[in-house]
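Encoded as structure tokens, the following chain is the form predicted alone, with no partner shown.
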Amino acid sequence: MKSCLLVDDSRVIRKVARQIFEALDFACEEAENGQMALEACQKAMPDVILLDWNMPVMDGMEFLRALRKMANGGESVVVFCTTENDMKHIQDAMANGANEYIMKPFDADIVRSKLIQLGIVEG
């Protein structure tokens, strides 16, 4: 079973994302900020990370930079999931190691189509 780390300071977003990923047969863990997410990755590197940008303690970009510096931090597929939709944010995310980008609000079809594009789930 593939694993997913859901990183968002919103409990509602994590709950919705968990339902979507569990329906796609992922085992899910949750983190409410980037620092908690880093700690989770140090214990077990997930296959996929759904990552919010704007969070307290450590934001998504800080987390992404720290993740990619970890010994096995390049293994996870990182999908930014945020309300930040200008091209500069998207370019910054991709330049810092994000694999894909989806906008809030999202639904199961959007998540599934991105995971198919990334080769994580079957079409």
Given for the second form:
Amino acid sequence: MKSCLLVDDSRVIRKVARQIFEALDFACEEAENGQMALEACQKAMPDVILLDWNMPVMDGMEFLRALRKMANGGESVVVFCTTENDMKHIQDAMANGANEYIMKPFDADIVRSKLIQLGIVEG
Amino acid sequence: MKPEDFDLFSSLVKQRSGLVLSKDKSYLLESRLIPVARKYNLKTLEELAQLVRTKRDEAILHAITEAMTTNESFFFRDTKPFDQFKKLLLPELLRTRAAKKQFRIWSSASSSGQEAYSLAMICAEEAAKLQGWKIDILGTDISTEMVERAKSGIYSQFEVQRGLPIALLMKCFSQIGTDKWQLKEELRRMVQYREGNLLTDFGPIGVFDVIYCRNVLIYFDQPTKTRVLEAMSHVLAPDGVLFLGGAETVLGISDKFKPLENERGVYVLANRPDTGMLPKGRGTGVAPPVGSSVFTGTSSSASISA
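Please supply the corresponding structure for the form predicted in complex with the partner chain (the preceding block corresponds to the form predicted alone).
The complete assembly is shown below, putting the previous chain first.
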């Protein structure tokens, strides 16, 4: 079973995302900010990280930079999932090592199609 | 809805678009046609039915048909038909059309244009190999509104995320305002869209090397499916390829086509020549003759299904 870490300060978003990922057969963990996400990754590196940008304590971009510096931090596929929807943010995210980018609001079709494109879920 | 009104609308839609509406689709018919009635300042579908009976106004008949057709579409929908195009067909087209340096693709029932534009994006990515080539991509749809939308190349934030990798969004689209994205002009120019009805004569449409007709036949009854496939067999190059949707087949419907073994959703003419694109043995599990160089350098079917 593939694992997934859902990082978002909104409990509602984490719940919606969990339903989508569980339907795709992922084992899900949750974190409500970048700091907690880093701690989760130190314990066990997930296959996929769904990552919000704007969060208290540590935001998504800070988390991503820290993750990619970890010894095994290149193993996870990082999918940003944020309300930031302009080209500049998208380019920054990709330049800093994100693998995909979802602009909120999102739905199961969007998540599934992105995971198929990434080769993580079968089409 | 009165049964006679349901019959009136469903036979009108069937006759004009081929779409079969069974009795259990009464709710769908109501929900889609109420906005049409409103547009003509009518309060009920009964009044709309009355208007259709008394005055066969072409604009109203068109609006009713258009409202009933399904226009769901994704970029790179189902992924595989596009992988097959890129890895299996494109190398074959490059090889077999090398003298003419030209090929034509038809996205039939193109809806809001994502299928045809996805193919254009693949060709653009392979531009280095296609230098000096003339590539025609035609998208046709029964809906005036969809053809106009497709031509604009403008999609909502939702639409550009379904199936489209972010790398291609960054490369091929420009943002308009806060939540719309438009395909860049050089890509829009690669595709021509126009209105077309699969039930009527295709007109001077020419011959295609590749036809995509996915998730269209499922809406038709069997005689209509047979008729459409027959018509398509006349506009497909002898060694051309037809793509159908995942839930569609030619088996028991048409003897003009046969499935290409090991390539789900890909069909070729039943009487295709032994030479040309995907020559005999290709994709059928039969090994090529010893010494043949035809197959070298192209991807195997195994890598496509991966």
